[in-house]
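In structure tokens, one chain follows: the form predicted on its own.
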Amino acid sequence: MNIAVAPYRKAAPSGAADSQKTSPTNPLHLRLEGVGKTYVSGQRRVEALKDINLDIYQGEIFGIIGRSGAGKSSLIRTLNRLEDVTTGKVLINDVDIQSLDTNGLVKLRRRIGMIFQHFNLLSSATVFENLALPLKAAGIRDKQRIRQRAQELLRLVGLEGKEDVYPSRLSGGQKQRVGIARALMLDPEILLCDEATSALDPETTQSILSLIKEINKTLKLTVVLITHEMSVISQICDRVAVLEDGALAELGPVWRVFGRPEHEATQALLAPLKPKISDDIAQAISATPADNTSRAIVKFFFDGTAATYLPLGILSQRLGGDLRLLQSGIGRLQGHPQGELLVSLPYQQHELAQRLETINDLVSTVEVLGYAVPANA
């Protein structure tokens, strides 16, 4: 089915386009100046990583996203030095990590904890002996003191009594929340999170975010998570960058970047989150209005910067009071209300443009996307 679309888009708000470059009020804590990461086997070369540029501040929950090979585990391993950078520099509170001799690196590694996709237990160890290997690696021998802070951690993750409990045991959000505890045995100050949730069912994917979020609440850590899923990104984090091919295809607030995306490959990653029109309705829109009884179909969409709230009634009154409703997928991030809302109007051949243009401070895109008789709209 062919539909005739003709789309009003209005400007960016001023300063709307600039909210990506606003910086948090904490201090900064890691900074990435051109980082670039190549492989080389043999004769070939793979620029994993392209000039990265960015900054992380203290407490907060910085996503990293893009599709499959786009350099996400690359980038976040240089954080940690799993990876060396190539080119560029990577600074943890203004140090050079990649200046740091062996004794130093320890020492940095001790202050980053890293949770992973599979969790990385050992199966022959117990919840406790697993959680004691990182004090363990740090020359800690005293045992009460070892087997306190498991316990400590074990509450905080929800898996108090789990202690002596065998991994094979325990289900993949438990084993998951094991993870999360030793990660934290030696206090560290960054978290790092590789795909935690990716190997997770939907419903314990929920209560591993939200422990993470309490976590960076309640210790003041700084987390990186990286992720192939903008569901997690919309959830958890406060700002987000995108990779594609290696490189910084975009940066920003969860919020804006979601509400405007303005890079391709931030529009496919959003596309599965999109709503779609009902079956029922589509098929009924056509490409011209049958008489002047038939009602156009607008399609009215919200990124965030309009308002902090809907405006339904200015909305209605505006565009002439005989407002309809047919499908609405309008929700809220980090206080900004986003989505969209399908609607339906009387057609009147010279005024529906006119009337259109009356809502431009209110919505950030309209489509007309059809028309159809009322009995279907």
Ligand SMILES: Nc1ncnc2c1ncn2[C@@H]1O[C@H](COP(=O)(O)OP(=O)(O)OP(=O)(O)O)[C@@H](O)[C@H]1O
The other form holds:
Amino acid sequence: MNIAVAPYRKAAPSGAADSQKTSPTNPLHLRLEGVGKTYVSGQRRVEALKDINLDIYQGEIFGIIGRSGAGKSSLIRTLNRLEDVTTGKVLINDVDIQSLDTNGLVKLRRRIGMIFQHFNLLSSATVFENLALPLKAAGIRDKQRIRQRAQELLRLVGLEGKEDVYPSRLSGGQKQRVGIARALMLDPEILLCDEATSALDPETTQSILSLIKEINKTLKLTVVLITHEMSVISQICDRVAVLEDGALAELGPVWRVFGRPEHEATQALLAPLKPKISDDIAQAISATPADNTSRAIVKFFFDGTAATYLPLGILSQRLGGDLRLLQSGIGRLQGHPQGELLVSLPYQQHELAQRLETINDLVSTVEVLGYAVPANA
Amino acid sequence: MLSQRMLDALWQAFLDTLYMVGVSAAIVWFVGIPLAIILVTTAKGQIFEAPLVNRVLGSIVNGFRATPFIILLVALIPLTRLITGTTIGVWAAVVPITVSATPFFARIAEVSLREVSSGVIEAAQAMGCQKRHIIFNVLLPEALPGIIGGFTITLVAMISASAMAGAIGAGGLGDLAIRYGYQRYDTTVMLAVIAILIAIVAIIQYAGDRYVYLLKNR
Ligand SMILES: Nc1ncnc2c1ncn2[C@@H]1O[C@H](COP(=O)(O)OP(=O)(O)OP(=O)(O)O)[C@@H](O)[C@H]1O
Ligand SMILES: [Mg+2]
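One more: the block was the form predicted on its own; return the form predicted in complex with the ligand.
And the full complex, kicking off with our chain again.
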């Protein structure tokens, strides 16, 4: 199969200027300043984080993606000082958390809930005892109060009546719900999720995501989450950071990072989501038009910066009206339609490029893939 | 058949053995577990990381474990005299049995404690647990099945040690077996002693296994 080298390719200016408009207006919650982390084990030194600068705002759901070993877990673990930074600072509500003593650190951690890929529940304790632990550790002795709080949270996560069950009797999704309830027992202001849905099936993942989104809204929590599943990011995150080899590769609103990934690492992570041109069309395409009746195969790409809708009528009109839709993959991310349209239109020498110029304001990228006979496209 | 006098002697020896092992077991439990906790928590990367303490304590434990019981039995006679004021009888046997079984149990308990998932410990740290909470609410409960299993093995080893302690006149079933079975060729008594020892070991092992099973399957 040989796809023609695109004879025409034009990209609209990227949406960089527009990031100002979409940056969150909420107050600052977490700030990372030049954070670096180097693990030293014997002779080996691993630079897991390099000069990370990042602001996370109150009430947002902030996603972190990156290849395996990119430093995601290291990053999220610096936020509650499960790892101490090697260089730089982590500020939470303007307090440098490195300056906290043991007591201050314990108090800080009580304001930060965390959930894990493997749930990390006590297997020797019932659901209720698991939920009671953070309160006991915080010095709350009032049995009545603990039980009441546990019931409240079990109701919130949809596990009423499971107080006296041991975790081994629960499904993965139920265990993660207990994990979430436990993380919320002390009414934290931040929730950290390290691959919280990676061990769950797609359906359970959906329900856990809805739950996280719901508590983010109702409890006004700031959520920082790591995931390998791009769909998780596109479903619930407001902004996303891409880590590559310990450095911050890309950062922005999800629709922008996903719509027009600029860093190679982001593109690689998103590649599986990209629609493939179906085989029959790919085979019908040739590099040069056969004759004057040939049709040009054109890919329109929408990165979501152009408009809140795609004016198909106008598009077709400007291109001469005879537009055939071959394949489409338009989705909507945070109110921005984005994706690709594969269309064919009559090939007329000299006129094609001119015509395509007229739709610059509607489309982010135009790419002529090649030509095909009318019967095929 | 065994005479009434022999039966009384067997009964007395049985009680002595239970007493000896019971007292030793209590000491081994209450000394062994803290020892195991120190060994685990002072290791590298753990909550009370202290490599020197860990290494010194580990070496001492290993030293006692490497010494054969029969040698401990003799070597500890001065210590036994110092603590109990005598070197014969039930109480005198408690000292060598305890000294030999504690490091053994501590090592087994250490393994169970070390196997507690680091994720669970981390979750506890992340929710603001202090170190003592982690020890009492996470490490110990999570490792309990393994610790109980290890304690069962230790108990059985202590029964066998108590029989050996009979050789230095500690009393109990081992003493009886040696005095009658070995020195007077009274096979009946010896067989009776062996039967009783088998029964005790079987009961302890069954009870231990049962408890571990219940802990693991709740
Ligand atoms: N405790 C540690 N000691 C030494 N090196 C470590 C430690 N933890 C992580 N690393 C190293 O730091 C780098 C980043 O690890 P990290 O766990 O943060 O990656 P990650 O992005 O979370 O990966 P994954 O997606 O596989 O979970 C890796 O090279 C890893 O080997
Ligand atoms: Mg990770």
